[in-house]
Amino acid sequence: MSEQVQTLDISPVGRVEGDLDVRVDIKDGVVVDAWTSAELFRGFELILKDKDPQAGLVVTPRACGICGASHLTCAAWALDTAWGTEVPRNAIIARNLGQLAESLQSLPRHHYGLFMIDMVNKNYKNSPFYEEAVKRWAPFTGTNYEAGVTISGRPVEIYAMLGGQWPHSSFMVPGGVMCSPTLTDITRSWSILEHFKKNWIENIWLGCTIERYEEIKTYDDFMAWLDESPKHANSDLGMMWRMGIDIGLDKFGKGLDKFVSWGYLPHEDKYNKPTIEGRNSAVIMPSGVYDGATDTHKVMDQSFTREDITRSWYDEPGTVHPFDRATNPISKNDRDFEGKYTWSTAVAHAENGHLEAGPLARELIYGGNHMEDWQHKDTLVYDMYKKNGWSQCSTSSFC
């Protein structure tokens, strides 16, 4: 006889930014339905209402203690675009370096602090990789857990040299930055990157040089790389891949097969007079929309951007362009899973419907042919996804 549906409420999920509740319905040991509910209303749009536009440079970087640079970058470029500001070449480079330094620190923190600690759960004790996983990745006691979490603090030292502090810096301002790096700053930054590369990326994560890993362009290349050397197979990336396949992570987390990225990292010679219309052709990491069902790429036109507020605690129309949002919160916000149950909104596209954003989406978009010749192109994750249709769980280690 079939088991009854059981409902499991997890509140809060600690390993996310902000408060998040998860509710799942389980039948015969299988999750048959799920909801995520963002319980924390931050209200930065309301805080900034009627303020000087430059207040965004101070307020938005404090939206998060990990990714404040992303919020500051967006605020600075929005003001430059609105005011038609010309940003000097070196200032664009300094902004990009801050953004990249913060992105680098997120890599080991995500892998060891948020993802791989699940792989030491006793549910996987029958995996041949389990004992080694516990040795390396167990929270606080794992050898590589300690190394990864510790070294994650190095890249943001570069950010602090540029921005005066990390997190919550406001060193990006309309027209440029509030720093002038010296030769000593640049030399020290280079040494920090070398330390990060030698002591984690190459020695622990990859088991090879970055140059060797960059030669991998396809799924077949990656599988050949795994077999090429025990150092590759036994690296944290190699072991994570092999254990992930063994315990079935490639079967979890299937999405909509539709992805979006607005692109980032303005080019220092092409984006010094920013406009909304000129953004796509002036960012190093290209924007795009990827439809996995039809295997098609196209440039992301911001005019098609939509936020779906149907399930969110706001008194606003269901799907609108962000320019047309009012951020009008509902004060009485009971969870109604047939109606409104969260503060978060859904990413949507006027033609393609709901889309997934994030690192996997960016990597899939970088594999297309819709961008300019000089823009960043990386085909590895795209080829993996196209050949196997694997989930976020199986590809997260590459993003």
Given for the second form:
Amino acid sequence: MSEQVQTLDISPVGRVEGDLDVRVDIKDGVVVDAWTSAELFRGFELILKDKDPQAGLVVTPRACGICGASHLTCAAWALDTAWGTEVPRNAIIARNLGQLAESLQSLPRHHYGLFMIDMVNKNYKNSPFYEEAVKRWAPFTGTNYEAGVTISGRPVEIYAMLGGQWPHSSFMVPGGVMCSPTLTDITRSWSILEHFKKNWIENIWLGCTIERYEEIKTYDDFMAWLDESPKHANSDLGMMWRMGIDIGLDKFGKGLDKFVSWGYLPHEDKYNKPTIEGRNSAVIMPSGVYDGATDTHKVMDQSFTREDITRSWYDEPGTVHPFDRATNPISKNDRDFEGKYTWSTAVAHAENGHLEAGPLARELIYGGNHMEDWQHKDTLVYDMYKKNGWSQCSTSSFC
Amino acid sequence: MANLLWLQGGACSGNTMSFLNAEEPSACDLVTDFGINILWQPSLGMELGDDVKKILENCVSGETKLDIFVFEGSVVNAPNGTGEWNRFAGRPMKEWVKELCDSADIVVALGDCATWGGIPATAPNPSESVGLQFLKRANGGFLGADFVAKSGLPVINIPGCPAHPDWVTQILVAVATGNAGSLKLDEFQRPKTFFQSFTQTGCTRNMHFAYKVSTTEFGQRKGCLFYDLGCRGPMTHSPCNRILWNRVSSKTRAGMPCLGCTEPEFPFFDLAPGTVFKTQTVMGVPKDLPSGVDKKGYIKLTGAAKAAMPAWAEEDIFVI
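Having looked at the form predicted alone, could you now put up the form predicted together with the partner chain?
Now the complete complex, all chains and molecules, led by this one.
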């Protein structure tokens, strides 16, 4: 009986910002195989064909409601790179501020809205943390859920001052930005950051100052920080981590153990004349590939990027550089788990094979020594990942 | 207590993200203070898989009373009218949408994709997307021109890419408190309380518009974006400069031309080469004139405006 593999189809999986179905094979209570099916095709690439070159500034941010600034940033820099435009220092700062404001928004929104509400699931009712979790994180009514979701709208007020609205502005254009902020915009933006820091990051999320938290460089430092004060242990981060261990989040979540980031936030004095070749040595947050098996980091050279279409509903050859994609959707999109079963494609590297991207990947890459001195380095998550082995569920949610 | 179900079709979740920016009332206030019971929402719902299916089935069967059905995103019909390119909870989303619209007291189309098809329906419309009751300007859409929900009201269209959170929360409160009947809708089924005035109403560049002083390049600290940079503020119905975005600004205030995203034609001119951020003109006169103004009137008006223009209007006004 225990040898039998049980197949479970979950349709839909919510809170992933897109239509997703998941099939899992379970043996002895452990997931031994999984298939994810993205179930929506809109064809933005096809819509953009033969249109105005600047149409990308209007259309691509609208690919995603939660990360439109990232899409807009890419669309604007792509045009600057193609046209050889020079981008002034202040415009780079304004673009970066926009992208960072969006990222700040997604911290509380992701943690309360999308992730921690799973911790109030009644399956965890035997956890000693459960009662407190419900009090804080229950959807709509939890004390910190309400505080966190409401304050998540504040950082994007900065985006609105630069771009008029969030989501879905097109304020980044070739050669710069559309805005010219005044004293009002700058002072208000600064003040919003102070408000966000005081009223969420420090008092609810960390239970300490950002400066104290930034002293943490290793997993041991983090655990010592947890023990240092009840304020730390009972902060939302402290409790999320401790409850995560209690309910076993550190026991599952094995991934590929290979990660990628293309890097982001071009430096305001180093990327004024953008080129494909010059990008890696001009971004504040470094690019990289991290291979866990050999524990090695290297810079991500875009020419090695591959998009694997083997399992995806497109009539195109298996693995190509993204520049060579054609986007030919297959009309009859039946799910064939031995063949094609999703609209999404897989990230790959010509030498390293399939890779995981996202917040955990970025943090692991910041732990390397492959970047330039001035680029961002942060060893905490890298150390955490190594100490916790392959079980990345809690480390991933930490990011 | 009003039961609300929210689903997303050919969507980016942007209307949900915009909704989460709401204050007075906030998304949480709707639940705690205004008696709205959110049965499920794609970005917020606890339930997964079969539990979601059960919620939907109960709404369709009537076991759960569905007071408000909010739909975000286009209705995807591809390929060949089957809707298989957007499946949800085991079948094409369009099949759920049909059954839920027939079961609901009130149907709200939220954002451009749900109202008129939006960006996905831009030529060549690869996903065969339509809005709930319109495709661009044409009445009909997915449900047909004659559709009315159980309350007797047609689909309430709240357009915008995305819709402003206050437009959503205020309509939901009106509906949940039994005031749907007092909402006045325009010919595109938009609530007039928001969409009778223009985007230009309240724009900080109105004085420059009046004197026909143009912003000729992005980032200039003077001028109106209508004359050269393609701003559609004078022709677009929205309260963007009355009910500010994220409480603080609007696109035109920040220096970005209005794209006309609350109108059925958005994105205008199907984004053809030369049409983006550029005013379309014939012999120097804009093709699309401020609502209700004819070409002769426009030439007279701008002639007089130019003649009356004070010297300060050519200098920076939004200075550091």
